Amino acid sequence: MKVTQHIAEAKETIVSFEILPPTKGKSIESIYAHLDMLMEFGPAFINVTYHRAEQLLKTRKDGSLEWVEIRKRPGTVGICAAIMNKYKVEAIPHLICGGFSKAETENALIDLDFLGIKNVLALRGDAAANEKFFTPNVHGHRYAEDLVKQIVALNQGHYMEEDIIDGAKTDFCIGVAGYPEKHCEAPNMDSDIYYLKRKLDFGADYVTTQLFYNNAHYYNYVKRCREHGINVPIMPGLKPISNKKQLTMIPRVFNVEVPSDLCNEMLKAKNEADCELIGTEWLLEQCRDLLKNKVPVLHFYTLGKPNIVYNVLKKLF
């Protein structure tokens, strides 16, 4: 079932999760251990992130240097198939522009279609670890809107090879990212929403937001989106803070604000367990407020902390 169908048919707010593939060398059992406890809450779908290949400079035995391409977290498509098979839940792979050619993207979409996957999240993706700014594959997409256009074209049966006539049509529901505190590269919020609307005008179906810790940012963002004619579902993204290091890491990596009250409570914490309790309570209050305001989905970035999300959901439902 498509994400938009889940939302349209739900009588109340639904729950979804986002997970990371395991690092190379680990088994899928780590994913199952992560998800088993969360399945109690009947998620409508589970997102699986995609991680581009990185270029690392390695020293050869003779002392010379060479650039080596590695992918630390492979397996997104396989994990999606495994989740659907094991849990009978919709899995949503992320698709990114970085590191992919258009042909590779088309082939990935064909694989996903053959697997019966009906939802994708189309993202530009971050710059490679060895790059200061995002650089697309020479034969790939620079912007998420271009990736959306390619997915829509395939939904219409249009393939890259011009000699394919009456090509099979895919039927992907397309999600895109939204930024309640604006994307780090956007000069202002109006510009950010303008480019979001372009992605939706080109055929995207719904929006999943970047994480936030002040619900006012989400409500203001939805209001401004509606004022700009954006009427698709906008799902709030939620991620627990569980330690003091995240107070500086999260704003730097995700370009979001950590409210003073949350920061001050965390800094007073005497140990890791106290930090987790504070983070759990903050996330719980966020969720209670969002539920009162009838958001369509509570989308949790679990990312290695399923126990906190479990404890929050146990108190909510």
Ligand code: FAD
The other form holds:
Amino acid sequence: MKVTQHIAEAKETIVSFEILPPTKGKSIESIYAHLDMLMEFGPAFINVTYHRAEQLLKTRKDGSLEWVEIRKRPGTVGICAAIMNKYKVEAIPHLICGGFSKAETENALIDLDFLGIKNVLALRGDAAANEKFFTPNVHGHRYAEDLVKQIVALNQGHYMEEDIIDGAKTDFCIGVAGYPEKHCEAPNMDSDIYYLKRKLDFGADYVTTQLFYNNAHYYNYVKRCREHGINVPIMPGLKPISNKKQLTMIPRVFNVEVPSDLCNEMLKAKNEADCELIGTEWLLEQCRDLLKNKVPVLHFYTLGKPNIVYNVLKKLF
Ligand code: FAD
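Having seen the form predicted on its own, I'd like the form predicted in complex with the ligand now, please.
All chains and molecules follow, beginning with the one already shown.
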């Protein structure tokens, strides 16, 4: 079922999760162990992130250096198929522009369609580890809106080869990313919301937000989006915070603030267990407030921390 249909038919706020493929060399059992405990809460869908290849400088045995291309977390499509098969729940693969030509994207979409996947999250992706700025593949897309356009074209049966007439139409429901505290490259919020609206005008169906720790950012964002004529569901993204290192890592990586109260509490914590308790309590309060405000979905970035999300959901439902 499509995400938008799930939301339209739900009588209450629904729950969903985002997981990362395991690092190369680890088995899919680590994903099952993670999801087994969370399935109790009946998620409507599970997102699976996509991780592009990185160029790394490796030292050869003779001491010389060479660039090697490594994908640390392959398996997005396989995990989506496995999740659908094992748990009978919708899986949403993330698709990125970075590193992909349009032809490779088209082939990936055909694979997803054949697997019966009905939802995708269309993203640009970040700059590669060895780049300062995002650089598209020479035959690829520069912005997520271009990827949205390609998916919409395929939904209409338009393939890249012009001699394919009456091409089979795919039927993807398309999600895109939104940033309650602004995307790091956007000069201001109005500009970021302007480009978000373009993604929706080109045919995307809903928005999943970047994580945030202050619900006021989410409420203000939804309000501003509505003022700009964005009327699709905007799902809040929630990530547990569980250690002191994240206090500086999260703002740097995700361009979001960690509120002073949360930060001060964490700094006072004596050990990891205390940090986890503080992070759990904060997430619980965020969720209670979001539920009170009747958000369509609570979307959790579980990121290897299913216990915290489990404990929060156990107290909520
Ligand atoms: P875009 O919508 O293309 O926007 C990128 C920037 O360009 C913004 O500043 C925007 O304002 C601006 N912009 C957009 N269109 C235009 C235009 N036409 N002209 C000028 N400026 C424009 N990354 C991964 O690699 N894998 C993942 O699985 C993944 N999952 C994510 C899930 C969620 C919910 C979120 C919020 C992010 C995720 N990311 C993932 C990170 C994401 O790829 C980065 O944040 C990336 O830098 C931006 O992606 P986007 O789709 O928002 O890009």
